[in-house]
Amino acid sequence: MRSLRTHLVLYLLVAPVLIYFALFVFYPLAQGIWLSFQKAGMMGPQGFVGLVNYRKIFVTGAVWDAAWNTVAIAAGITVFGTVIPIIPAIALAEITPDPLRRALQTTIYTPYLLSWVIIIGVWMNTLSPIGIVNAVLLALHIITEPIIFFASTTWAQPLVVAQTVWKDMGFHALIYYAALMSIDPEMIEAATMDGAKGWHKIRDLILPHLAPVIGVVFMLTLQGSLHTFDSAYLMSNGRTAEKVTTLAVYAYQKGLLQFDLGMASAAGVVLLVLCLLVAVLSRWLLPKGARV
């Protein structure tokens, strides 16, 4: 009581936080786990069912499907999504002229700001059959005919890995960006004058500075990806829905569109669950230097 009359302050300051957790997160987390346990529809729980979902969920040939289709897309972005950035940041830390960097800095930052509908439509003029791409590729003569992107198997999650890097990829850039601000310009300058060149100070001094940045950035995109819904679900088609159908669309099939809200709660839970372990994994995989 005497730490709770001495800090009062500081507590009633962070209760609104806690208010909202508890009332947006928490409590609809505990109910969509408890609804899991359910056989439910669009009118409510119907009955407790135990462990009837799960049951369902393992020996669902399409759950495993999108799990497989979660991990794999998950992988790309996070890789992908985490290493790319960094160029951009490099870029416009050598950029000298203020008003360039700036254009440069709202240029690869505004990605980020528009909806996925509008990513999608742009990469569908980029790369429909009369599209720039294919346009290029054709006159190059390296096909001979065009590729349809959006119809084919093979270029599903590859589409979905690169619209969703490409869309992020700015805000990355100046989170990179940012933390290179914080570089001492003594250190580089002493660096080039012992001869170190280029690649020598990205490797030897940029790097290791961003390592702590790189981490959270890499937990970022991480757990971001395996929530992939959006670019997922737009780029879902009779042609390339079995291999872009991610734990979060399956839910979503589940619960809204066939009102089966016990299995689409269930489907979620397992996804709660990959997301944990794979935090857990992968923070104990980074190196030291890079851990958050």
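Not measured: the values here are computed from a predicted model. Residue numbers count along the first chain shown, from 1. Here, rigid core means the biggest group of C-alpha atoms that superpose within 1.5 Å across both forms. Compared with the form predicted in complex with the partner chain:
Here Leu271 does not count as shifted, since its C-alpha moves by less than 2 Å between these two forms after the core is aligned. In this overlay on the rigid core, Pro28 has a C-alpha that sits 2 Å or more away from its partner position between these two forms.
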Given for the second form:
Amino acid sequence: MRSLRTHLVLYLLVAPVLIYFALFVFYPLAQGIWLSFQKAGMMGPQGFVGLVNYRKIFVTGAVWDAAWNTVAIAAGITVFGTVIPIIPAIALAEITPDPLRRALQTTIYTPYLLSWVIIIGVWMNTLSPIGIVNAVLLALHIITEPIIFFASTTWAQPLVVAQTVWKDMGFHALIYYAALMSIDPEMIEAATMDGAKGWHKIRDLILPHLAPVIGVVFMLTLQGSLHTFDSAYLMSNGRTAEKVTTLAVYAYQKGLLQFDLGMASAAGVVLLVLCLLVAVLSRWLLPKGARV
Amino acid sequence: MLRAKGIRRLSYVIMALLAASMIVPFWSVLVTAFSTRFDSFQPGIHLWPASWSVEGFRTLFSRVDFGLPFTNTLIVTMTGTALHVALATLGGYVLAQPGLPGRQLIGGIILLTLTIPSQVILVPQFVVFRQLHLLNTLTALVISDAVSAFSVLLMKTYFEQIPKDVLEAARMDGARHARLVWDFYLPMALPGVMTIAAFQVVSRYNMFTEPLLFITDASKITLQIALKSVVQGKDTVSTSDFIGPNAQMAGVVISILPLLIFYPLMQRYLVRGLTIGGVKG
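Having displayed the form predicted alone, please output the structure of the form predicted in complex with the partner chain.
The complete assembly is shown below, putting the previous chain first.
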């Protein structure tokens, strides 16, 4: 009897959590799937239309563009965001004294804590036509005209990727660094005795040691980058829109600015399927130790 | 660590360059923010304002009301963080009870939410918040992300580290849930609570998508949305002359400031808490 009452109390305690997930995750998900089969405007669903929204999606060039943008941006963020931070992690481990290392670590971690509005603001200033980067490039005669980075179709996608990699660099480096700390110093000692060069130690000892963590970071970055929204939305203007409208941004525009909830939901479902597919695929492809 | 001179030297170079890629842009923001409007329009390499000026800040405050968005953000950040921590603690506590029937199922449901990123259900979320009459309320921003699977699992990991015999003994003495949580669970899990709280403060302060979706009423907008219109140069007051780079960057400086004060205070949790609990859990 006592245990039954204890259990009841426990169920009551966890109820708010489950109610929250039911109401604000699963219910919207169900709504989204249901709406994707409806003709739905701002006033709500107006009737079942079967696969019409999906058919519209697959014949709309804008959706294909958005899908392509999503894949290109996600690929860039995933590859560079996984690989590049390995370098500062290894470098950090070399740096003495401790306070200097901690200061450097703090410095490269800070952008991770800042909002996308601030990140974009900072780089708009740095990369503006009258900003410091253009001034340096002009002074070195690398360019003759300032590059208008934030209103250029060429630079739009590389900038979303670069800013994301830059923002997350310290965070990913921190994860790698923590993993590096668990390496056995005696192994390195032994390799040194054998006369191994620094590069060989990185290739033969450090990278294999990091491999499972690299897998984890790869997964996290891939999953996160597929639903890129804030950065792409904020980077979007008349010039860049065609390059940075990701599926998430497209769904937002279609649903909340053009009030086509049916088609927007269908785009959301497509994105969800894409995310799940990638999750399953990468789980399958990655070595077992790297699974999250 | 590698005992290789070349790599050691290169490490200093790499870290110096990387740190510069963080410091130079932020310094440049400061320089622009403290320049006069005229100077902030001059091209070139400015590592120091031609003449120090708070004109940008004055322009900003006269044009944009930052007080109200800031207050709204403060309210949402504090209540939202408290709610998130409370719910994560409850969830973690229940999931850490070994003998509870259905524990696996509850854990499974919570884990399942990890596969549904909120950006994917933006539009239906808007629909649901409208059905619940939560649009244009700060409550909507507090409720979004009221708990997350990640936080629940983190708390569970901490709770499970408490020795079972200690809990058994306390239970024998007739301690109830509230007592157990207060005397044993929370002290043990304090680093976890602090980590979750620290990250919640950061993410609530930075919240952008939710206010963009749920708030249209000017009196309910939050800091990031206000800052967005400043940074993108969309002046709400006047159309004849647009806001200068100095005022735009003054906005960025003001918005970074609270985080820069908060970061050193909570650094332990924002850095270490993550690597200990995050990767393991």
